[in-house]
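Quick heads-up: it's one chain on its own, the form predicted alone, in structure tokens.
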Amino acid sequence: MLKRLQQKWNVNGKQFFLILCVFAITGTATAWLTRVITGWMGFTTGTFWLWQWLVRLGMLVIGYQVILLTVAFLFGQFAFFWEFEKRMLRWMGIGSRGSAISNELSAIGNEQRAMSDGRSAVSSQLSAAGSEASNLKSQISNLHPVHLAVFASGTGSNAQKIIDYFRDHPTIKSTLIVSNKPEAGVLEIARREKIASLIINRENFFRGDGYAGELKALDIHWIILAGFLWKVPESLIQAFPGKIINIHPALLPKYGGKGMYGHFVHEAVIAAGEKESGITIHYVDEQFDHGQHIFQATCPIAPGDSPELLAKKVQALEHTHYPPVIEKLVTNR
């Protein structure tokens, strides 16, 4: 394929792996300026939608384009963008219509394709600014973030955490609250913050669908356990296929299973005199605990620690690690 746009283009080696970078870093320069932009104009996951939307749409429109050019002067790609950007503006109805527009927009079409199939390619040459760069089609997914629902049963640090993550983040947000006890400090964070919550009860829970329509209603693409003490049924599992990740506060397989949650980790962890212990993030499956796992972390242990001493190392992991974890599994990176 890049082959193929090389010789499409009608550039030799040297000019086309600038024309990558120029479309790498434009990728990742928007992206970090729509960020800045939104935080500086205060928006927050309460913001109203239509004024996110409006925003990243003007960047998408006019920033990328205005950093595109800009980005290829500095790499002596200029001419050649022009001419990429003049195909655009027919593209979107400015000047002759007709077949040139239909031309014109497969055309575009496939060097798009042929830009995400090379952003690896690019990734390896530019280190951090390849491995965050996104093409066009990147920009347009932003306007569409990915909605996380949080479910915890207790006071809800790792929510809290979770949630001033991705306060500003330009394509996830924290959308829902769900809590099995009405009483739970992380509703209270919820109403702090402004965010949807939802309490749920056993029966509906467990021998309903999960509440996996009311979800589904909510357009949650992930759901994120932060301390969530139910089992997750099968029904629910079934209706977020590979969407379902939770935090444990110890190294699986090790202290896992019914009953092994908060304090009692702890205890069993030194009872047993184990010289360490840690987190694991894994996804969720129909037993408890069993999941395949997707990260782990280690903290010492050290002689006379006590469980409330252990506990508050792991939960220093915790709230270090899963969000961006989190991330890293939403984004595909």
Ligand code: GRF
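Under this definition, the rigid core comprises the largest set of C-alpha atoms superposing within 1.5 Å between the forms. Here the structure is a predicted model, which means the values were calculated and not measured. Numbering follows the first chain given and starts at 1. First, how it differs from the form predicted in complex with the ligand.
- Residue 280 shows a C-alpha shift below 2 Å between the two forms [criterion: core-superposed Cα displacement of 2 Å].
- Relative to the superposed rigid core, the position of the CA of residue 265 differs between the two forms by less than 2 Å.
- In this overlay on the rigid core, residue 295 has a C-alpha that sits less than 2 Å away from its partner position between the two forms.
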The other form holds:
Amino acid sequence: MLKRLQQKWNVNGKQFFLILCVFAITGTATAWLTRVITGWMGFTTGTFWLWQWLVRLGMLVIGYQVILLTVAFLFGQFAFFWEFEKRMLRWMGIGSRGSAISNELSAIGNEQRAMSDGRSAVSSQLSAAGSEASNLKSQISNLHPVHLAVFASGTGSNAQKIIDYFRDHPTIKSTLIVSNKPEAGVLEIARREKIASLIINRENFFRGDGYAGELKALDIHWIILAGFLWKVPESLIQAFPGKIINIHPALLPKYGGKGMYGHFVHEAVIAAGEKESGITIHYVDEQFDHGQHIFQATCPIAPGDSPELLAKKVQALEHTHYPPVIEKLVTNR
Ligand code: GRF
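Okay, that one was the form predicted alone. Can I see the form predicted in complex with the ligand too?
Below is the entire complex, every chain and molecule, led by the chain shown above.
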């Protein structure tokens, strides 16, 4: 029965499901609104039948149509229901030949029956709704992608991995590279990848708004630090609450803080005779390497490992884990 109706309407499965939803929601909403209106007008069982009948008829003739078109619009099905309404109006004798009436009558009858079928179909199609909803969600996200700004001052190997990972991503874009060093390797990556870049200066970063205005103007949603050595000012943290993260090449809270970057970290770890090191991805707060941890991964340190060898092991962890951790965080926005 439903299959025949779908063929008659000449719509695909997704549209058919949405149409049934529109019918079901409209029916429920009209009944509810009629109750609200009669209650508001003080109707009781003793109210003169004609008044009750007139209000109900008014709701059916006008209210139902308005609600139907509104719900249809919200579900992206306005065109289909507008045709439906035109047929309904013709049936009511507005704008068409009388000979069409009997045909239209049966069409309307079918469609009215579909409304009740629709209600039961809604429950049987609930599982389909899950995937429809996620499709719609990703379509919406496509229209409004999440824009990342990667802050880096070094060679930018992590920035490159992030760019590669999100290159064809449906909802997340590497939109901007920010650096405080005009000669940083990461800016060459930005040029090659045709990604916009912004070179910032100390005065504006620390005394101004931390470039929050420029970042907002570019519709940046998340700030990803990947080898950015300046402390992030409070103004920027407040402009992007919970949306700035950093990666540190050690297992924080050890071997973090001012001056703990690059080879200094690995030298300190080896000098302390640690048996393992790793990476920490964390939210950024007003202190160096201090915000709440999001993710850690470890690697073993063998006796005799040099700081250079440890740096390679840690870098491999960074490249493997930073992009997917970012994706997970960002998609749970
Ligand atoms: C990485 O080790 C990262 O943990 C730290 O800075 C380094 C950046 O390296 N925050 P690269 O420029 O991405 O190669």
